[in-house]
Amino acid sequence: MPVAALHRPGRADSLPALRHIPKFSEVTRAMSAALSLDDWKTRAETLSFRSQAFINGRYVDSASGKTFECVNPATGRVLTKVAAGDKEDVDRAAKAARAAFEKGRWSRMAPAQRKKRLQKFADLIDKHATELALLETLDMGKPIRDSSAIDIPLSAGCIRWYGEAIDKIYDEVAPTGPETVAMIRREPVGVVGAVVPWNFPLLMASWKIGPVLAAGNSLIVKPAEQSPLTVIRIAELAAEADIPEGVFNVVPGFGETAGQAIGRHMDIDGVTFTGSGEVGKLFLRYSGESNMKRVSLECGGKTPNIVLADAPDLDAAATAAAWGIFFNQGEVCNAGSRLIVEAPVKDAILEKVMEVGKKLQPGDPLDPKTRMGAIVDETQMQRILGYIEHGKKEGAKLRMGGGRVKPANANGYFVEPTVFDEVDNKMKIAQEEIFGPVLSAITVKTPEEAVKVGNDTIYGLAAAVWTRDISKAFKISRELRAGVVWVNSFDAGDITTPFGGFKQSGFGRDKSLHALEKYSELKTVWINVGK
């Protein structure tokens, strides 16, 4: 999933643009940046792990007593064993969440008080930022420089932003006649289940936690089984921030068990899911087969990054294209996996992309110098390598990378930056979401063909176009069927702008005030006041 903004165009060695991150985090980020590889390794050796479910304000074992192994993808070694939640655990969490909601512990708390507690929650995430960044890197494999400078500060910033929004949202009064007062009230949905992905474990969770709690709901979070540790850890930070018992619950487990139980539970009012389209469709089925709970989905993409011959800065476009697919090991839902380039500039763009890519070879995620880390697990690594083999068989030209690598002192799951040229948009590597550092370069002759190719996918999450012609940019941005379109940039934005997709990328929006709409009900109160 995306961060607020990817690396600034034109600088292959630059850090991502960190927009709207509160100054509270500056000291923590500076401290993290000063730590060496040896410092991070020493901290990792002494780190303790929370590994239980968090239900009704306390950590508990799974009802069955079962656990699953949580593996460090950089080494292949087990970090800890995590409670494997199932139907009974989801039921316990749903009962706790429902009781808290009905008693009004959070749902009827004064907005100013909810605001104060969410902001305290964000402050505690900042306070524990170094620990959380280390958990994120050990659990998911992303570089520590990204965990500490991007994921954790943006997570805290997201929750703080929604906390600040709580007492800024007004109800409405309809324009009725003098004998009537009609109020339009916004009320919380009730109990919401959030099923979040493994690629940005805490950041994607915060995109759900912030608006769900800001709207007054009770919450059950199921983190991905590949990377549950940060979400489990922040549960006690929520309690420390005086978020009442039963309002914030975490049930780790597998999708087919804990995830399905959330989707089918008769006393969960809504589900928000980020992940694959295949699983997203299951949640729609679960809703129809249970209580018709509302469902919002963000199900990935196959982002077209269109570079036209009149792009204002080819180096900037190429650098952004490289970061757009290799950042976070390509495990990003809106990764620019399809580079669609007008023929006159294709060779120049591709050479620059590969020049940047060669500097981004995978390394030890705990090394602050590393720019690409490990793939989240062996299953995902093999999936990526399988797509690379498909690309070769289908006739695409492999220009760079294409294999598994083993950096020094790292024995885990690493795939080198990979670039295919001469890709036909009908090929599997151009149509299916690989979720890895694999770029498909597609050459087109005209802007019209670029748009046609860009839209020729089941997805519609994001798109980009590079051109110096403002009329052309506006026309293309209107014609591209995507929830976000960037012009002369890639992955730009911040918490104030909505994020979500068209077509089979899902529906509903994360981020911005629009996210609150998913977790609120509108109630009309019509009062006859007489003459």
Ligand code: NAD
The other form holds:
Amino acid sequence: MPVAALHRPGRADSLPALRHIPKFSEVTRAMSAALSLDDWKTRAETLSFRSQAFINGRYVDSASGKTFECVNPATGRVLTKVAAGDKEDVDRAAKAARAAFEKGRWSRMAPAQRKKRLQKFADLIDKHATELALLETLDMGKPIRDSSAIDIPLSAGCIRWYGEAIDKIYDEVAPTGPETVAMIRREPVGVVGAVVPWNFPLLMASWKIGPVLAAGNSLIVKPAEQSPLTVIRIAELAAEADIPEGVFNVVPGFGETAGQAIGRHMDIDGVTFTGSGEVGKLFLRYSGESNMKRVSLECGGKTPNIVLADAPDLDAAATAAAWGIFFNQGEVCNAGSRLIVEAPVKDAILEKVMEVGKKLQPGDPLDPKTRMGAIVDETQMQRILGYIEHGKKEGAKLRMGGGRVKPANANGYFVEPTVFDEVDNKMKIAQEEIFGPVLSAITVKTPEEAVKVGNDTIYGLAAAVWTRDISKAFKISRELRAGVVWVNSFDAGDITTPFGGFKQSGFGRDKSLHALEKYSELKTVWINVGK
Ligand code: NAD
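Form predicted alone already given; the form predicted in complex with this ligand follows:
Everything in the complex follows now, all chains and molecules, and the chain you saw is the first one.
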């Protein structure tokens, strides 16, 4: 998720990722920024949680009555119990979504009306930004600074952008000749299920909600079980924005139950998934074994961040490399987890990366000064620590971090910023997605070797190259097999540009007008106008 660059001192407001956030949200951001640790703690104590499924315009318990515990990863304490949706709940949501679709409550509403309501929805998210940021931080462990300045405003901005797009997209008339009119129309797919991860809970959901609804579909969102609270909360904001009942549904629950039920449902027309490759492959199977629903997958990455000896600014490259792996505790699909450096500049780059990393020690996520928060849960923390042990055993040189830490007043799941040097690209820490603050530095002798190593992974989500030679930059950007390539930058992004991967990073693109293609069917209508 292209926002790490926001953390470079003094640059936040000039970055492209913020271009689409209107003034209203800047006011709420400024309000959030003015709150102290004590203010946030007081608010946290009195915060109430929505914890039910949202089906057909109202909050309901799960059909089984079962719930699961939602834990604050910074403290290990239970925040609330959330409805554990399963097959029956997905079926209820699918029926409501289908009825709304068939009745044309949303799918046949005038585009200008749909636009107005999506914009109102975005405004309401902005209006409740402080509360939503707090929910996100308590639920997922990310710094309040990030949820206030990034997750919530970008979520609102995304939904608003797709709302604005609704009445700017035209259908086509094919040049078939005077005897016929052949119209190529875009129609909604029908009922779409969105199954999303925990690392940017509301933002990853918004990348689906915006274009799915803009294209006229009905939607069922299944948030990750680790972080369902913000998506559940915004369901009532959708209703307040007059998005008709049955159009926007939320079924919280576990992957194997609620997630699988969405994947296998015979009356859900499409699934848009963000998460691990392993689960992405399951969705392909679910589709094949059910109704051949359309599947789009945004999966993992092992982003190569290539720094060549002729990089124009080593300091900038190293700072971006540090933020590229430590931002959001390294729980970022396109985290620059492999730093591939030409030998002459390796030591200089690594020293600077560690200098930045040392300043990013994890702290209480509710403290506005904290730049690195908690890992989402104990399982993920143990997974990260397991990879670190593996790296040591495989012979990589641990240069920084490598352990669990317990910051003052925060007794939960925290991992230090970690740097490995002398990594061989065949090692597990260079091949598998760790999804934590662990950097693997790999030294290469030539740009050709850098590209070869960069591409030597099953993933192809993103890549970066730092060089002052424009020809080299262009050639390498063409050779890198990735959905996004950054030249002399890392993590630049904007709602106007598509995001998604090559190879086992998935297929289909989120963001930009291209995302609408996933949620629309093309229909050709031939009209005979001959004599
Ligand atoms: P995950 O695959 O474990 O879970 C993602 C979602 O799938 C969750 O809602 C989960 O409940 C559901 N799920 C889990 N098992 C399932 C099953 N058997 N059947 C159906 N649904 C199931 O991923 P995660 O741990 O939540 O997120 C981390 C992963 O997400 C990383 O691999 C990361 O790279 C990826 N990610 C990718 C992008 C992108 O845009 N490419 C963005 C963010 C995260």
